[in-house]
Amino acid sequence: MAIIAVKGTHDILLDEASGYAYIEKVFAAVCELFGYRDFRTPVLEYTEVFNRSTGEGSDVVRKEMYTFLDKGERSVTMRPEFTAGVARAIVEHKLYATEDLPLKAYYYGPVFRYERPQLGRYRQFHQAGVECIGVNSARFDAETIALAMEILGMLGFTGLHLKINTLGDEASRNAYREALKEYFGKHIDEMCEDCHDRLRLNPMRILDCKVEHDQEIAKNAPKMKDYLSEESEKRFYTTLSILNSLDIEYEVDDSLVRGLDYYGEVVFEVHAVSKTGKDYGALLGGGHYDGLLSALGGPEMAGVGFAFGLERIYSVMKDDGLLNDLETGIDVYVMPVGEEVLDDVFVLTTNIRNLGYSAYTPMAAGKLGSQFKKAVKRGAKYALIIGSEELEKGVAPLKNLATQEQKEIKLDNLAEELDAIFGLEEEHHHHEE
């Protein structure tokens, strides 16, 4: 049997890996502008971390977790999402007491869910997101939404559509759940098996059901806004008012609930429509939560956050041509002419790298034609051609592979020569913009 990747996992290689690295880099840079700091929590957590925080009514906990007993007979789980692990780390290290509040964390890395693999859905996929924990404020809810919009904007997305709703405080949600129980109780016999469980565990989950027939029934269900406490209503309108002042457009969507049980108050999703008019659905989602830290043994503290899947963001960016100008090539491909120059060329290539430019040279001298083909395939910007004559004279031709222009450069003045060429190129590019 051929040894292949485990079902539901995938290799991220070459240009795709460069695309992921670019998304992560932009994401981290924007998060740091907003005062967020990098958190890296373990992939493996005790199962209790997710059972306590994510809620046993959520599909993630009920059906999708990779949970097993380790050799010490302890139940451990591969993280299905980051929020619970970040909250556990904050409680364990007492960051709520030693750091200024709010604590602002950003993260990215692999997560695991035992889902039915389908197009763009993997069992190991990559998530990036943020948590802002420790201050209960509509302003931080609005700032988190602004951060989400800024990240997607910086990645080049246009035509973004923000959907927002409120799930109210605990009293509002309890009243709403009772109303939903009563409404769906009359229709449950004709609904899917999962909805039978949802009705028992958390009827709000039914609003998230993907079965078309059940969605039709849900359309006439009671609306959260009719069960909101005065305080929750005021808080929601404060958030909307801040978004208005930031010129962030939104649509209030009564049916938006999000998939994890810890959410309360504001929840949101950012949807995207491609340049060709294709609706990609939700790219990113999140919301406000209370009680997550206390569920894990910490103090009662509010938080707000969001997350997105890198696979999804990458495929939409690829479809929309947002990764076309991504530079993945090398700066200089050094071409040896003849076996006798290989040692000198190797040293020269190392010197170019030490100057901060990416460089490659083959370990055997091949025909120039085939070296040029390889240089182009590797996305090299320049080719430096070195034979024994060039070494003797201390001067060699450097060819721009995009324009085919060629100039002689002095090898003993390599730093200045390359700085001048790459500096000019950047300046030229800057003027074009």
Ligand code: HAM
Contents of the next structure:
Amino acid sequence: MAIIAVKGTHDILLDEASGYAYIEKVFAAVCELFGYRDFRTPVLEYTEVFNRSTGEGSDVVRKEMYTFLDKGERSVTMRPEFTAGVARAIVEHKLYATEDLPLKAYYYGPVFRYERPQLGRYRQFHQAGVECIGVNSARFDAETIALAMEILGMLGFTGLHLKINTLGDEASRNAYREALKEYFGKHIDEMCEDCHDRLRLNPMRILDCKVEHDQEIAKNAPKMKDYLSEESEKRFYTTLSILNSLDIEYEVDDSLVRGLDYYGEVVFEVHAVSKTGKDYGALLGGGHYDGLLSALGGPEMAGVGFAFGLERIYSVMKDDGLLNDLETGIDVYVMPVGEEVLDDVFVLTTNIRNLGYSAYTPMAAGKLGSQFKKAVKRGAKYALIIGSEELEKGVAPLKNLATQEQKEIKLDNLAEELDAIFGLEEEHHHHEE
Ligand code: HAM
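Show the same protein again, this time as the form predicted in complex with histidyl-adenosine monophosphate rather than the form predicted alone.
What follows is the whole complex; the chain from before opens it.
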């Protein structure tokens, strides 16, 4: 067997990893602006956590989980999403009793689903998301959607397509499920095997079926909006009117039901097609839920949240050139000229790092021409050239590798020299913006 990455997983290396790190940084910063706190839960959970919450009616739980018995014969699962684990942690640590509510948690990391790999679809992928738990409010629902859009805006996305729908309260959903059962019951003989299970477990899942013939049948199915309670309808319009007042564009899509079992009231997804025309699938999905904490042994408490697929965010940003200006290179590449300066160059490089500038030296004296090539490859901004003469005089040439401009700097005054140069560069950037 070839020694390669497991099917459906992928390495994220070098420039790509810098891209992911940048997305996560912007994501976390905007979450903090909205009063969210970092939240980290284990990759492994007892399988029960997902069965009870994400739901036995969902494809994710029924077919896609990485579930196995550990050495103590306990059934454990590598999380297929974060929401269930976050809710489990809040219940386990009784944070609903000790923290001011709503508790606002953000998270990012790997998740696992045994799906058929294809464009935008992996078996190990990465999510970044939030949960706002403990206050039942159409306004927090709206704020959560606004947060998702703000993050995408900060990342430079334009032309986003926000789809939104309401699944109503429990009574609305039960009435709707009955209507769907009746309708699909008449057609089930012509429908796929999966839909037979869905009809039994949760007929709303049928609306998500990807089989063309089943989609045709689903087109004429009863519509959620005809089964909404007055209260759910009012609640939905409260959320929509806040989005209006924030100038957030959306499309109400009554076929949007989402693939996980815990949702009720508002649900949403954001789609974007990259400039290359590739459709990687939904960039994010989310919605409101009511029974999640109680299903895990906690109190009746509502929540709302969403999760981005980082692979999809990254792919669209890459295709659209939104990651071109990422600075990944080092600040100063220190070039030793001659073996005899290597020790001093080592110390000098360390000093530059201690001043807060990234620095690299090859630890060997090579030809200057090849050193310049390597510096460019490393994305260095400046080259500092050090021979014994420079060390003697205490003055060395610092070359801007973008403009080729060169300036002599005093080595015993490095802090001021570098601050002046990098400070100027900052200012220059600001002028350009
Ligand atoms: P989800 O829609 O299952 O929701 O996943 C969220 C996002 O993860 C999707 O929109 C997509 O971008 C990405 N994604 C899903 N599956 C894959 C895959 N196989 N490969 C690559 N990316 C994928 C949830 O997981 C909910 N926990 C979201 C949520 C939070 N709802 C409330 N709070």
